[in-house]
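Here you get one chain, nothing else, as structure tokens; it is the form predicted alone.
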Amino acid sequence: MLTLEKVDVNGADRAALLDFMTSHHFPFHVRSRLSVMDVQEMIDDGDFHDAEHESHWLIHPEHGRIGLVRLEDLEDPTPLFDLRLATSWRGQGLGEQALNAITSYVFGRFGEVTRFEGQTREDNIAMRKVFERCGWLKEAHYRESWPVAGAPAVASVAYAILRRDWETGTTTTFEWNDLD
């Protein structure tokens, strides 16, 4: 079972965070490659830790650090997350464990959170399947809204899970074509 370990962005983990964020390619992120300067700027701007953000290493019991999650909008009842697995751990079936650990952490730690949201590109089929297997529901399909360097924009697909669904293990659905 994966666990989360808070990242000490301005202390002991700064160098490891810089290394992780700059040594991996994240093909389904808006900025798929980051420079040391980019990450230093993100750290200094509070993108990894401030009132609205927390960052955690994803810790596998046998393999150690396999990725990073950044929680965003933590002062809202509907926070978001940014998940990044190390290149060598992608495609190993760890996405579901990661999302479940992140979801349990958010609902367990932040009592005021009623809904937890994530977004991915329409072509990130693996992550979209992870959302569904973890009980998250597709709520939006934003056409041509995700910029892609050197290519046309693709759709951003939003998924969410409600606290009550997480607590009961159910998925509350809705009618897509409610005007018909």
Ligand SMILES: CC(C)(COP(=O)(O)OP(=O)(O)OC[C@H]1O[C@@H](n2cnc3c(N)ncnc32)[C@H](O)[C@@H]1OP(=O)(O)O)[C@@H](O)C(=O)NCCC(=O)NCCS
Contents of the next structure:
Amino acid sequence: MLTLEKVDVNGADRAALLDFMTSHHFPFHVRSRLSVMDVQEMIDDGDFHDAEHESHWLIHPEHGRIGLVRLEDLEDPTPLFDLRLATSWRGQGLGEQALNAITSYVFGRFGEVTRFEGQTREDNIAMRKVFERCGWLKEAHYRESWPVAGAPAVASVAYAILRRDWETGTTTTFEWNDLD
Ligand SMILES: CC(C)(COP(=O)(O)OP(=O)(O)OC[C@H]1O[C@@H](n2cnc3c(N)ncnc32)[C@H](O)[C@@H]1OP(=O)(O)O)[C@@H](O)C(=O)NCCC(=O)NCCS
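Can you swap the form predicted alone for the form predicted in complex with the ligand?
In what comes next, the whole complex appears, and the chain from above leads the way.
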């Protein structure tokens, strides 16, 4: 089972965080390659750690750190996340374990959170499958809203899970065409 370990962003983990964020390629992120300066700027802006943000290493029981999750909007009832597995740990089903561990952490730690949300590019099929496997529901398909360098924008797809669904292991759906 994967566990979460808080990143000591401004202390012992700063170098490891810089290394992780700059040494992997994230093809489905708006900025797919980050420089040391980019990440330093993110750290200074509080994107990894401030009142609204937390970052955690994803710890595998045998292999140690396999990725990182950044939580955003933690003072809202609907926070968001940014999940990044290290390149060598992708494609092995660990994304599903990671999202389940992250969801349990967020609902367990933040009592006022009623729903948890994530967005990804329409062509990030692995992430979209992970959402579905974990019982998250697709709630929106924002056409042409995800900028792609040198290519037309693609859609951004939004998924969420409700606290009450997480507690009961169900997925509450709704009627898309509710005016028909
Ligand atoms: C996105 C991410 C979390 C997915 O986790 P993962 O463990 O690598 O996911 P997997 O590769 O096991 O894929 C999940 C499922 O999607 C399927 N899948 C993946 N790519 C696919 C494709 N192009 N077409 C069809 N199915 C696909 C896999 O076969 C798998 O299904 P299976 O278990 O039945 O075989 C991980 O790859 C990652 O961190 N990527 C980089 C950062 C990123 O894109 N993060 C998302 C931002 S929110």
